[in-house]
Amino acid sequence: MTTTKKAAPPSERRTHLIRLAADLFAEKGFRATTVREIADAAGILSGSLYHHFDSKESIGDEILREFLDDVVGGYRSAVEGADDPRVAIEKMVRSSTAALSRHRAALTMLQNDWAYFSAQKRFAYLRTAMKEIEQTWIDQLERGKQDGHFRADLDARLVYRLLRDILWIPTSWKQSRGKSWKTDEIVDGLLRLLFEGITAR
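Could we see that chain alone as a structure, in the form predicted alone?
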């Protein structure tokens, strides 16, 4: 006896295709991945994919927009009404880490194919979002310097770049015997290092 699997609702099917494409883009690179490979992974014909998206760039666009909207939205919420820059930064680190864990493939795409995306007019919003992210960090760091929370000689732009590169790496590190740190443990460790340092008091 054979059974016929019901077709997925359009929204569910579209989400599934986007997820498959994101994984392929992260693994092979956006430019190296073809529409046919995405269709093959989904078990459909290439032509069928065009019923959902008009181009490969449209798929990449949805993946990256959703990712950056999540990150920027979290940052805006973190600083809204925050009087203490340290509290704002703690919220930014936690929201950023959570967003990055939800969009690992998108982050890999952005890192691996930034030169391509940033040169395309349709992806101009990437630079706008990255500038807002950077300015949000710098604003909070400068506020902390002015009100005495942070050292007066702090180079806000340099600190941002260092923290960005730390945050934008995988948060599933393995210990030597295969034990993993949980994401919250990594974030807590980063915040202690950032605000307390490693020098004994």
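Could you drop in the structure for the form predicted together with the DNA? We only have the form predicted alone so far.
Partners and other molecules have been left off, which leaves just the chain.
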């Protein structure tokens, strides 16, 4: 299911190249990264990359696909094993955070170049996956409203939008200069802010 027509066998070299590319994409965005830069990082000439991939986009494709598979998979199992929407949401937050830290590059790519990717047939699965993700969140939030855990006046879709973007934020902090938080700190901070707000009780 994951392989398209041309997807070459995942040799070690290939995997290494994807990782190099992903790091560059994470730093500068997909479009802003040139094939030459990737090749430079690998110590080869840009033309030589085309022995491993048939295009720059197919590198992007591989990175994005793995990311979304990871996230969607995580959400599915988060929801499955949770009766309480509050628990489900906590699991989803933790699962998201973990997936994001495993696929930092994918996030930058989606943030910076969403319009670019989503306009292409090849990347139609992006929209599909995002829809499933959105639905999962909304389902849990609605469930929480109905059983009284969450405030009844929440606009589930609005909160989802906020949450989705909020969850994405900390990833982009990694490797940035200045104080850096541990993932756990961030997640806990997030959850607390989410459930309780900043006001003292």
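Positions refer to the first chain, counted from 1. Here the structure is a predicted model, which is why all the values come from computation and not from measurement. Between two forms, the rigid core is the largest collection of C-alphas that superpose within 1.5 Å.
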| request: Where the C-alphas switch from fitting one rigid part better to fitting the other, that's the hinge; pick which of E62, S96, I133, L162 sits there, comparing between the two forms. | output: E62
| query | How far, in degrees, does the smaller rigid part turn against the larger one between the two forms? | reply | 14
| query | Aligning on the rigid core, what is the distance the CA of R36 moves between the two forms, in angstrom? | reply | 4.1
